[in-house]
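This document opens with one chain alone, in structure tokens, the form predicted on its own.
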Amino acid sequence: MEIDEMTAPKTPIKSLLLEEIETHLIALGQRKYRAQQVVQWLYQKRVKAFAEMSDLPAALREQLDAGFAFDVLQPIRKTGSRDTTQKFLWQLVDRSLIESVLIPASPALYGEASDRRTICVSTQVGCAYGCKFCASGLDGFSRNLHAGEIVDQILRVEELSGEKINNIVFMGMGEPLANFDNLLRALQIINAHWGIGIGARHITVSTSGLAPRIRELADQPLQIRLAISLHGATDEVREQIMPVNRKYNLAALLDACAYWQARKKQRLTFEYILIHGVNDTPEQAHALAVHAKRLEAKVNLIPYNKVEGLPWERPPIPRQNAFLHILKTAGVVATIRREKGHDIDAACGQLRLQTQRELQAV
């Protein structure tokens, strides 16, 4: 069946990574060169449309936006914190919307840094995981974001804020690892030279626990972090709260983490939210104890943020400082990290819910 030209949709030009550009300037007759001016404009000078690109040919510019998508995401809302932390809410071309979070500088996944601008990417619209804890996933999954809507993420961001963002989490909204192809096209250009540049040292990829992705993920060249959504440090408890774990054990998991440590040599993150009277326990802190040592990873304790629908609580602080305790006498590097944002209800896909449904109120 032929498709129609004139209904297929454009490629968006901020998914393609430099040497896709080239090769495109070049099947439209132009010079190699120009593709580097693209991307100078699209990722230096930031413009928003091709018309913008004011040192190429007319014609190229023509065909640039004849040929090409030059998705720009909307704001929607913006919510500030007395922290500092800001959420923003964007929408998307086909009006979805999607969640980032700027975090200040504060201890983060990695130590600590004065200068430290943090910003939390979605990877989809919606989740399929379902974490019970979690809102990302309450109003179900709609589709991946392509690699450019990742991206744009921290164009926008940084517009918007006025910050110059150094450190990138993918812990948004989604299962990173469940939009692979598109994860890695976006990591490729956030990193590069050409694109956006940030070190790949100062990017982490956090996984609910696909074991074969992490696999896959480990085999590749860029040396980005890695941090787990553990939440539960038994196949019991763990099952309680993130389905993920029927189809990929903790003992799978696991095996999986051990292979992405041989292959990179570097620490990786386990984060565990603490919830009341689930996960919190004595028991679930000496088995997480055992997990973090055998893999020499670093535990990241974090205190339920209340998501309204959902009927789980924080441990109160004495609760949380002895879940610490046991992990910090058994000889694991652990710290609480005490959420950001949580007076304006910062965690994932939280916004995005509560605007959600005022609209469909309407």
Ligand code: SAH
The other form holds:
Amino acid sequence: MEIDEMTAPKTPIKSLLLEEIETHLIALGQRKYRAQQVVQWLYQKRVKAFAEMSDLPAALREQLDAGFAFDVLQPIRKTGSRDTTQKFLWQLVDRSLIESVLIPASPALYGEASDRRTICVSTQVGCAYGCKFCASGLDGFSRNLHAGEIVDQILRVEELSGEKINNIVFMGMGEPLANFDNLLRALQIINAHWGIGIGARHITVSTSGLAPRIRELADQPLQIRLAISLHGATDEVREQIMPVNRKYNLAALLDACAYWQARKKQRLTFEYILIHGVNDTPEQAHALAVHAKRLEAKVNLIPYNKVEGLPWERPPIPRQNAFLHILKTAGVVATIRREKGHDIDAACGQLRLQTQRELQAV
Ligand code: SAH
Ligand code: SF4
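Given the form predicted on its own above, I would also like to look at the protein as it appears in the form predicted together with the named molecule.
Let us now look at the entire complex, which starts with that chain.
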């Protein structure tokens, strides 16, 4: 990480890879093994300040404090309880708000033996892509999260919930592939044995379809999973709700998906929100089936979660089932995600939106 010593803010320590911390420590005249101690304090013992790293010499702790930022996300609001989806609203050092969601093990979704505890993390403050149905993009884009702010969502949710997270989805606020370098850093720290240590196969990155970035991610060695927010099976329908489709149309997106699949030899997922009267017709289901079969992709149907102030609704259940039926009849692996209630399981971005509106109303 290159910084201009005079003007740049301090580098966040949780944005750095082990080898980078080693390089910094050597530059400070320290022995390389000290970096191992630092990452142990960060990711195993999980302290909140350099001063707590008690087996480091006091002088080194002071040097670290002077050279690096040790930001910790501040919890502002939390909804939900242990057995339901919990949402955490965080304030960052610049007072921006982001959110993370903790989804408990759900035997109904994943089978009785499942102990999957999933965190949904944000990658940006707001989102520039402006999908018409999404709360995250309503107030536009403010800034990218740095890797440490992505990593810290996991550390803080584990701390405040008492749960050990074993599955991560990049489906919170923001477009992960538009914050590519910080995403790659965060992925490495989350995956590393010296870091949080979560297996790459338990990490899913979701994108609205930045085709060139999908190819770049496919060239990375990490065996993470990829989910594509498709939400429309023809350019005509997709374009109405996802402006990104004008930049990378379906043909470009699906070609990038084919490249991913060829490189990774791994099934990708199409996410498809069902929005009443917009993308839930039998024609769209048939077109979606063709794409899914071409790429051997799995389809995740998600009945739309109402966003206050937006006109969209989820289709009635029989219509949802009819859509699913068409996919299954065509031989596509497809599931429908049924939530326990709109309020608790609502998609990311909504708690922040609600809080900002309440603050504006005061
Ligand atoms: N920007 C990335 C990741 C964040 S969005 C992307 O678009 O993939 C994560 C998922 O939530 C996407 O599939 C998105 O389309 C979906 N989503 C957004 N708003 C929603 C809503 N109101 N109801 C259901 N899903 C929603
Ligand atoms: Fe951004 Fe994803 Fe929401 Fe679209 S769906 S506005 S890309 S966060």
